[in-house]
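In the block that follows, a single chain appears as structure tokens, in the form predicted on its own.
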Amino acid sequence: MSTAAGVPLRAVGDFFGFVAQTARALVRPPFQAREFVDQAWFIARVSLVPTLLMAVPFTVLVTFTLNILLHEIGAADLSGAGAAFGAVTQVGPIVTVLIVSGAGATAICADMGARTIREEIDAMRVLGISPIQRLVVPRVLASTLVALMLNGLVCTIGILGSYVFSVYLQDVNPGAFIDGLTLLTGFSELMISELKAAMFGMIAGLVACFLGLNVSGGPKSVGAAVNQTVVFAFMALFVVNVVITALGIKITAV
């Protein structure tokens, strides 16, 4: 196997070797639980805003690009049921899947990088501690219940956004809105909704350790180690997505 081939194998074989070893410290005593809720906390705190400023437009051009269609064909009054249907299935995964990675991930990975370079993750091994049981599995799990969180946050915010837009400017019946909500959005859409939330999260984190713990030098490695990670992250969780998606079809469908 030539060289250039075998260093990016080399590197996605370490990776799932790190996912299995924070498999198994996530079922071996003791949790660390105070450090789970610090690190939940702080994504939280990185990741709200920019939440807050991508939902808005996304719901915005989705309502108004929806409704202007509705409106065409004398359907506005279907109205509601496209912004549930939107803001679940689409707006929520794809808005969390970009603050997940671009904020989330990145203040991970600076964080585990930093620490790297200061070598407190070598004075841990010494000491007999676990990085991965002590730092990895806390913010892995941290990062798996922000991004649950952010896509409830998101899909309420597009539906309630969608309702501001359609009935003040739209001039779509408030009733008949709320009437179509439930149309074609149900529990099981929103549970695969959920369930891409979590694999964002838990992907997410689990890239943002890796490439955190794995920096070398100085912290010009830590700022590469972070681009890497949006990049990895952004290409990981658009497939998942994509997979998660066509599978929940067909499961809805039958």
The other form holds:
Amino acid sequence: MSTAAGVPLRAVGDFFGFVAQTARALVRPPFQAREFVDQAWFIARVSLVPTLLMAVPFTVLVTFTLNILLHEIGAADLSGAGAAFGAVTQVGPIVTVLIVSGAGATAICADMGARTIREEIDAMRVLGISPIQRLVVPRVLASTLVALMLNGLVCTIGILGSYVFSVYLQDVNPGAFIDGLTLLTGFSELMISELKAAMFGMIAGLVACFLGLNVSGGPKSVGAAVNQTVVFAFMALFVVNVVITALGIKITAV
Amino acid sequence: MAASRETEAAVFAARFPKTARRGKRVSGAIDTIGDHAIFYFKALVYGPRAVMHARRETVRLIAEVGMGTGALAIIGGTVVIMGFLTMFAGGTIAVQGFSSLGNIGIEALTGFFSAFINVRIAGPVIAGVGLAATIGAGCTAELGAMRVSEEIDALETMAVPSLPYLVSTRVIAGMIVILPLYSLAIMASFFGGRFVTVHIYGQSPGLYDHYFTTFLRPVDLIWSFGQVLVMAIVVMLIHSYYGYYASGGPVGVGVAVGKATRASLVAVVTVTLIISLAVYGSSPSLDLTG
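Mind giving me the form predicted in complex with its partner chain, seeing as the form predicted on its own was just shown?
Starting with the chain above, the whole complex follows.
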């Protein structure tokens, strides 16, 4: 096979092999609970502020645009429905993704890449310790859990932000706003949104660990690996988003 | 005089360590803002100088920024990645729009929904995100690696002013590359929306195209290009700053890339919001009667 096509294909195969190894290590006992808690706390800490800073303008932007639309068709009172729908089905998961892969996964990748360069990973292997069980599993789980929780936070902030914006700046009736919230968005939409966020967190964690473990070379390669983490995580997440959105709509429609 | 004030400060710090530490942290945060501002100002002011004196470097960077480096170039570079992201975003909007408009029996308007949301929100935001992830992060990684392997110091030693040569050229390259890149990206998002609606949900293409072209306003498109252009400048500035001042070896470079990505994600959304509010705020300028 020509190298131009072979290199990326081999990387994809390696990645799936890595995912399989991680899945196996996940069910094998000693579980690194301490590392898991540390990592979850770390990812939550680096993600929290950017999440707040990004969620507020993003939801205001979406509400603003949707309200223009609703106002035009004479349905400004439905803006609550639009806000809840936008925040829970799309904005929540997407902001969560961007932050978890932009903040959490990059930090994981930088950390793992630095360990690889300093040959700590090789040292672990020599000592007979599986880096996947010791390092990767807790990180992937932590990133999944944090994404799940951040999604709830983003949805809450999103609805609050759109309430303030719609009611105080765009003169929507507050009662109508609250009344509309549950019109299109129910329990099943929330669950799909949480499922999306969890999947996104898991993928971002897996991609970050995989690329971090495969770094070779100097400082530039760690930077490049982090760069690739962001790009690949985003690409994977957008594809998964379309698929889960379509599936979710089918499931809730039944 | 100055000495006595220093001792006073030392005494104060010894007596009220917590307050002194807090004060130091606040003043440090203010210093950081100033550092950013000075860096951005210089990088912009040196722009013309960079174009005149480092023309070849600028052209090289334009090529590199457009195609990407390393493993990213193998899968087709920035062009393909941005197109990919916006295409799937357009697809998601069509899926979501088709089902929610279908709930109230007007799924015929999916074309309108796609033209409206893609141009006003999804296109600029996703393009900005793609920009930060590909070009921006690459820029931080490159500059950071130069910093920690002391190449930037070497440049200064050879009396090449590093800021215009490294940073201003990158900002200009980003500005130039973004226009064709965004043209492709927004086309991809339109294509994604149309493909899902027509070929997957089976709406008639004529119906989709009718509502799509009726409500696609050229002025909105021009503003959306403006948004992306501003974003390109902001993203390149933020990412160059974190790369230019990276420290702490290989880990430091990775950490800098992460920090820069986080900062520019926030900046991208904020820029979109501010420009949207400024442009569409007073007059929504949407005429549904067509």
